[in-house]
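As a starting point, one isolated chain is supplied in structure tokens, in the form predicted on its own.
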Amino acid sequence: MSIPNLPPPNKRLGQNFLIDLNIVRKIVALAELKTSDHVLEIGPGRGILTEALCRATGRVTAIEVDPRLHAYLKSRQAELPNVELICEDALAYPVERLPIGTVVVANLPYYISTPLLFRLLDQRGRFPRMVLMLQAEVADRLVANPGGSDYGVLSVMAQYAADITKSFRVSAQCFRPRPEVASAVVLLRAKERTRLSQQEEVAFRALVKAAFAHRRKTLVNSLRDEGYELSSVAERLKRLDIAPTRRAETLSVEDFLRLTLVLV
């Protein structure tokens, strides 16, 4: 059987394929790589930005689910030479087993953003960067202040565990077809020190996620909804200062470090 030229796109997939130079070169630029690196992409496609991160680093590791996609690309193996093509989902694929110091470098398949951001940020301790293309809605929410409507526990959580710059936005004139949606391109740099034990991070993220189940109660009233003890939080939001009145958006990532401690 041979294989196609270019797979067209898949949209049960969600395909849309970068077709732009430059803003694979902006990309590999803002991963600040060096020879000796190793890569992780998600997501090849058609490999534009695969063959980017071949030239520009040493060995590079690329997860693609699309059965097709990957035999494309296996079919173009003797211009990847450093490139290990996986064709697996990247949700399931075992990303413990990649190198402590592995950079990622991806534009992430927008429909599985968010669990696989959420996967990456748990194994921040091995992934010291990532530059990752994403749909512009989820760039404004990593990087989302207090207040706001895009405030939520991606912000919260992300917040936590790295630092967040939104770098450039892709328009859709870059992609092929072209995207109902906006993208852009941010860099997280995982924080060396985080100030929560493995357990307290559980209980950590139970408390954002019940904090934001209900966005239009009060906070206490939200956690409540969730199973929390009710005379337990408001004593505690009391000790921190936290008025009980105010709602999850409102509240920093400090806050919510500080009300998990008194928590615990």
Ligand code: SAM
The other form holds:
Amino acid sequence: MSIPNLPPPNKRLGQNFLIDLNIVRKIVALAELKTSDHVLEIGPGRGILTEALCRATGRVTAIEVDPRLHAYLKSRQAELPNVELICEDALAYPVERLPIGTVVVANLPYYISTPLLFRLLDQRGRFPRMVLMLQAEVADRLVANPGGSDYGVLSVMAQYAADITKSFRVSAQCFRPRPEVASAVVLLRAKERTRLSQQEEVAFRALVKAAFAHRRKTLVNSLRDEGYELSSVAERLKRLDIAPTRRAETLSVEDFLRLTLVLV
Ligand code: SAM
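With the form predicted on its own in hand, show me what the form predicted together with S-adenosylmethionine (SAM) looks like.
Zooming out: every chain and molecule, the one shown earlier first.
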């Protein structure tokens, strides 16, 4: 089969391709892959990371939405014998089909990195480790502590589900075309045990979203505006010794957990 020409990058699909093999090596090393591992790669693009993953591990599932890049990689399938190439939107792909223990390694398309993160974290029992290249600003939100403007729904939900390390920043020069935003690689290790039941987790997610829905308002006012009963919230906060005048961004993940447990 002849190899199709490399298609030009499509900016709308977040196509900033890695060109630095040293960064590829650092990403793969961080994933601590064994030959028995199954890896999920979202957005293999031109395959620079895919090739390295294919050498480091037993099986790779690579989901690419761009049919031109999918066709390009397909034509190179002989070089990537243990890679299953799937042409689909990763947000629609049923990740539940992947084996438990799958490691996620990806240079994510930045325009959908947040919904993808939520989707992967939702399935954290399946994905014990994730090594992800993200825009630096999202990496900062993932590891943010209470009190700052980076701290929000993503920080609370991700830190509840995983231990997160911002591992290293990646210069725009390592990509073609160069992205307009700074990039960073993060390692997320899913927590084996979390404190809430499935039903409590639904309440936790709703509470955190409602608390941050009006960032400038106090916690009670934001919750009231989102349909929570004011007197009941105020009474629960008092019981937990959390001042009702506090804003959501000052509450720790632990505070949100305690509040969920007294509200359900
Ligand atoms: N892994 C390659 C690399 O490191 O050079 C490409 C990374 S590039 C930042 C993101 C890739 O994700 C592109 O190939 C893009 O076409 C693909 N992509 C964009 N949206 C996607 C989606 N919804 N589902 C799957 N892949 C997507």
